[in-house]
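In structure tokens, the next block holds one chain alone, the form predicted alone.
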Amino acid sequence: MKDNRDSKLIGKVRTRVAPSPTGDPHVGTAFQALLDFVFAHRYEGTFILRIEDTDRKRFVDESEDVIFEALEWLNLNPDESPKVGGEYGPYRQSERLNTYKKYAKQLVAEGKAYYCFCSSERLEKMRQDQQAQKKPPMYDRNCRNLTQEEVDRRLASGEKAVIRMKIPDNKEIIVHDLLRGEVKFDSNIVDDQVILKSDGYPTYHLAVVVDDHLMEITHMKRGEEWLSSAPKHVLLYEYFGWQMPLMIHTPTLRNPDRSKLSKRKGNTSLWYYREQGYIKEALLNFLALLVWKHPITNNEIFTKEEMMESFEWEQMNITGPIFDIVKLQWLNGMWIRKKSLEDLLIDIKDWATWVSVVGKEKQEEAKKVLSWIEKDPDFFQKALALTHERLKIISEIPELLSFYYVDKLTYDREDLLQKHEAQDIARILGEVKNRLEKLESWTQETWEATIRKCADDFSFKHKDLFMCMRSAITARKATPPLFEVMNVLGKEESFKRVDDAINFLNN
């Protein structure tokens, strides 16, 4: 294949992901991590993870590893990290708040940033005054024009304040992104942010600006809810004097209602997905799907090597992408066809001894398989190989394969009788079993032919008797093949199994 690469950004790429350890992964994370890392490693540049955790409030303890699981999980391994290191480390924001304190300081000491010494309640009640005349809500410059004498006494006196960044009047602010090309701001309408909070933590908007400038990002990446602030971080780079990456905001991730994905309207966490049975080779295609298709081949089942052989930013849809379960769990089940049942089996060992551990619904089904797998893996194999084409997501094995383990099945009279009375089943199942029991060859067809015969002899109709026989031994009306299921269960568990319906039908 002609390699149709950029030869200028070939070992010069650097992207990153920086989530907030908030709790569960979100599948936003994995989106955006699945980009980045494309991306960089069609180039074979760098892929960094960077953990922002300045907002204290909704830290959450421990989901920091969390996060370093989900994309192992995923094998969207970073190079860099707060856990593999790097020369551009520190990678927590936590450890970096001098950086931040001194970059801010800067903007104060050049007339670009100001101390403001307003209270929660101040600001609070200009807010609602502002509302009240419906006008945007927006810092009312109160303290921007303070003098530095008396700056410097409030200081001294210990008096808590944040900085601002100075927002020009009547300039327009480009924001040049290689989706969506130049997008005009006018300055008058973006607020004097904040960029350190008095607790010497700083916001978003000061901390990624310098973190992606000194761990030399080449392509900042973000959701497209980030446009809006764009041109904050627009002027922070000119204020610095430093060279902009070059920008990317992806689509928002919608529901089918076409409302942003979120926890209030499904399912966000990476965690319920991968406890549902979705494989990560069908997650990372799906994630890849809601924005791009395979400019070369146009087919919807690609892997993420095959993504990285042609993906570029430009390519993408910035069309609300749906969060579409359904396709989602299509694309699975063909993910799950395309699996030999050893590289299946490891899928389903996986699966299992993750959710037993840390399930939230499903931990008791998880457990119950890897009982199954270490009691008989043979066994085990032979009776997932009946339900390989039909598995649609892991998590649906232990309600597929469960009658293969019961000691003793629960029947259903209407199934065993097919509107026949029972004493006539009773007989004619017998009749098949004690022909069954003299076959010298055990094949499909004198199986079936013997089970056909049987029928004409007793005048039933032949699908009514297969029904019977089914009931019988799954005491289900769906199941894989019954010639081959009984092949896998042996020949002393199908007649007992026989007997037994025989007996519940008796009594």
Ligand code: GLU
The other form holds:
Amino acid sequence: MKDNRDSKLIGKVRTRVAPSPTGDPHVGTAFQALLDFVFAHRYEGTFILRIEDTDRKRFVDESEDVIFEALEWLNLNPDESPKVGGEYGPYRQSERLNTYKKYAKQLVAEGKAYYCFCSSERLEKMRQDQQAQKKPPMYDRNCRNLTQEEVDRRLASGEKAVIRMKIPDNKEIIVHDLLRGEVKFDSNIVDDQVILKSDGYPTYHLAVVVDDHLMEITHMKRGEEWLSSAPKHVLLYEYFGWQMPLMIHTPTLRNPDRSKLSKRKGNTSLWYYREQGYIKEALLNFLALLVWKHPITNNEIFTKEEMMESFEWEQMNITGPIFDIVKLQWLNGMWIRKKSLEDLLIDIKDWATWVSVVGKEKQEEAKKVLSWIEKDPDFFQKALALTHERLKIISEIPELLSFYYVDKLTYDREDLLQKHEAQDIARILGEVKNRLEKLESWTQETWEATIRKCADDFSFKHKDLFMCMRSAITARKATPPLFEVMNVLGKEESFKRVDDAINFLNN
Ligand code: GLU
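Output the structure of the form predicted in complex with the ligand; the preceding block shows the form predicted alone.
So here's everything in the complex, that chain up top.
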């Protein structure tokens, strides 16, 4: 294929995903990471994972490990990260506090930022007053013009202070977004943002600018919710005299009712989807499809490698992508069908192994599947083969295959009877079994012909007899083709089940 990449970018691109470790890995993080990964790899560049753990109130222990694990599971491994290291580290913001402090103080020294000593009580009261007056909540710049002497004195006395950036009055701030073009902001409605907190931690605004600059990020992509903060970042780049990376704001993911995808409204944990048995190829494909269609083939089904051959930011669709589970299920089924039975079996084992240990609701089912595989992998694979075509998510397997594994089926009388008398059904089942047992050539044709002939001899509708047989052997209304099911179970087990059904009817 013709290389249609921008030759200036080859080998130069540096992208980063910058999640905050606040709990389960978010599908939004996977979405962001995928796009950054694909773009960086398309240009033989570098994909970086930075952990933004400066919000100590939202910090959740261990969730950093879970972010590594999630990217690993999806094969979106970063080239630089807190785990693999790199030349631009540390990649964990809590380990870069001195750097942020240095830059915050530099801005103060240059008159572009200032110490603020306002207490939280004062700020709270200010906020309430503004709310009562229906004014937008903004810092009233009470500390912006303190004398140097006063600032020095209060700092020396150990008074708590934050550092705020100075926002100029009456200035048009232009944010260049690769997808949205120029977005203009009036500086008069931009707050004098805290950039360094009194605990010495930076806020997102300072940290993201300092880190993206020092890590030489070329394409800074993040969620749309940050667009309104972008003027602050534009100003910070200007204050430091640094060149801005190209900015891209991805659209907010939405539920089918168009509300924002959030923990409260739906499932945002990647682990939820993993536990349900969505496979990674389908998940990645689904996340990509939220904003991108293959520009050449127009196909909906593609791998991330295929995406890497064509993906450009500008092709992204930014109108409200819908996180539609029905579509995800459909895609998952498509991907499952594309897999060989052997590959699907590997996915099922991975699923069962993982869920049996960390699953939240399907642990027992996963253990059951593991025990089935361990007991007789061949048998499991044969049973699976018959269900491969209709499987949508892996967690359906325990239910779909359980009838192969029960010693004694629980019969539904109505299904067995098919509106006939119990004694008639018992008799015809016995007869079918006799004739099938005597068959010399056991094929689909001879098997079917035998059952049809038997139905004729007993003046039964063929359909009724097949249903009744299905019910006797599986205790289900719907199963894969019965002849094939019997072959998986084996004749002995199948005929034993017919006897069980007869006994059930006779008692
Ligand atoms: N830590 C930010 C978040 O989790 C990242 C935003 C960004 O990519 O700059 O939303």
